[in-house]
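One chain follows as structure tokens, the form predicted on its own.
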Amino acid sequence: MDWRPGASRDMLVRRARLKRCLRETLDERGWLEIDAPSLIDSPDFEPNIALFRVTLADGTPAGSLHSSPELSMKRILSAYPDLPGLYYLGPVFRAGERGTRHNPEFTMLEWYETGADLATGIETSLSLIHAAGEVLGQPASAVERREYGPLFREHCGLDPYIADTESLRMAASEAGITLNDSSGMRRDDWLDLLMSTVIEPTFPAGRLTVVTGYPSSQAAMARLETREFEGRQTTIASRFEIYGGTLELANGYDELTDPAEQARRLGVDGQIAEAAGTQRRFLDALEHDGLPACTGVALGVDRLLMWLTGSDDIDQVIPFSNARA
């Protein structure tokens, strides 16, 4: 059996190095990176991400482990509005994901930016990954901006915001991508899909590329807007995800502070007192001290590292990733 680690010693120094960055560039800023708790008592809010269930001893459930730290950081802020912005710095975890770019449990730097809107978002995510690069000896890599509408028109002919679920498989189908079982697809589903192996395979290596203008059904905790696309108004997600090369970095929301709407898209739409747990409480945050306005911000430092030394194996860059650990 492989005790060793999968890093190698001097990807380990690069690992500490990165991360240390990352720290002393936000505390430069001013801001507070806080805790948050791993177990929590309440499902999460992402129906795509499978979660790892904790029981005790004896059976009971208790909880799980979280996927983002979203909730407890929104909390923080809503009783603490003053705070020009804050960041959590850990490991989450999201069962189900494992592969050359996946790990079950990986570190994840997530910030919340004081009245902040997208654009800014945006550019703090940018200098903050040119920083991590100068400090591993990395050039300034240059960012192409991209739009989700004139993206899906160009490589799959269609227009993402009104094209209906059969429209997405026959694209999906010329593009020769063929699935054993394709009935529980949904319309997002098949977006992702063509996103993730049409459309991101063509964004160029050593380059960041920032795509807005998501459909508004993948707004999740992000705002909605009003842009036009192919001469009409459309209803856009306020979120941006930040590529390098064709590896997924970052995702980040001009955050939603709306309780209501909130609630609404939790599914807890006029049963508020119903909610548990966790959910509850961030929705009592919500409604009575409310949350300023902000944008959020996840990051993957391992993603990262690989993508600044050009690893191609999420294990190159984790000192024991879960085949190891």
Given for the second form:
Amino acid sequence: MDWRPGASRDMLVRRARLKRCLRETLDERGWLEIDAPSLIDSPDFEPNIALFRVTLADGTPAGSLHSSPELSMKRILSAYPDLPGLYYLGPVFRAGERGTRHNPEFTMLEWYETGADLATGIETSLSLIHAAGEVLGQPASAVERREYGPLFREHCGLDPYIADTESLRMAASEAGITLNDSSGMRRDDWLDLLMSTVIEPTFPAGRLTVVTGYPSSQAAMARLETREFEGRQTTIASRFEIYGGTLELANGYDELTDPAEQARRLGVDGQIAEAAGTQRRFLDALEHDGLPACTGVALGVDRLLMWLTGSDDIDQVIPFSNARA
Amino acid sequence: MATYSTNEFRSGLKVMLDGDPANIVENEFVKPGKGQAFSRVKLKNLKTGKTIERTFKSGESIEAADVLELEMQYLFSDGEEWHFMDPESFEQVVATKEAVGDSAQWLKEQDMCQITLFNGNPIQVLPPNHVELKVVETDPGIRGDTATGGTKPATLETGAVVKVPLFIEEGEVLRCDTRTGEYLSRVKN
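Mind giving me the form predicted in complex with the partner chain, seeing as the form predicted on its own was just shown?
Then the entire complex follows, led off by the chain already shown.
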């Protein structure tokens, strides 16, 4: 067995510097670093993220490891809405996500900036990435802003807001993507497949690409807004992603604050009372005290370190990735 | 029937794909943060040797291939079929031209080979990584010339042709790498 860390000594130094830089940059803004519980009392609420279930030695269920500190952090904001911003820097857990860019346990920087809009969220993200680059001796990268609709028009020849599953399937097939079994593929699954295998690989290395204009079906916890695409009024998610080269680094939302809509998106159909555990506490917070208008961003710290050091495997930037833990 | 789920995919795994056994060469996990996860897999069809790219939805399962890899001794060939024997059980198998493929040029009687059996039949034959074979034909050697980088072709006893240094002569035994088809060294008798 290989007992040694996957990260080099130099990488560990850079990792420590990166984390210190992120904390210092946000502390200087007067934001509060908060703790979020790793062990939460929650059912699955994101269809594509599998949680680690925790059971006691005798088999009694004891909860799940959080896949994001989102619900806990928003409850803090609901209770103390005058905080200018708060952030979490620590581990999150997603079962089954393992590859050169994924580790089931990874380090997330998540922050909420009250009173901010999506544009401010993008600026904050870019300035953090640039600050981190400076500390690690990487010059500031060029930034390009792209819209989801035009990206699909350019690379897949279709309008992602209205294309049906059959035309999405054909676009994938034309791009040389052969699916072993396409049954059960929903519209959003096709969009995800095209985005991650056809569009993302075209993002140039060495460039930060900011993508906005995600379809409303991929809003997750973002507000919706309406804008024009190809001469038609289209509802989109107020959401952005930032890529370093082809590596997805950050995901941000202009956060949804409406409790009824939030309950519906969490799959409890407006019946907040039906929700349980952490989810119920979160919905109660929204209903009783409200969530102040804010923009929230989740940034993968291991990915950012990969990007800034030119590493091609996440195992090189984590002391002990899952394979070595 | 054994199956593998995408989260068990790794290189070297033998699976059934479109009715043929295949070897996973490369597996890349792809997932947008909030989106559906996929495995993009490169597989090699063990019957045809062709490489295929296929995308699997995360959580999909496919059948394991009933494939056995054995070390067997090469006995002889009649030019149409190649005969091998398991040195422990003395059981023999017969491989076709298709199964032996390019490996035929390296096969020397008595050598131990890696045989891949599918449903009991050989579908792939790999010679040892390093073989020692006699030169049966090459231009006359240039004595004393061990320094210049020139090469010439030499035909070996099994039929393989390798590039060798100019000083190599007929009748010498050479050590070769079958994976690259390269001459490695002379073997002193």
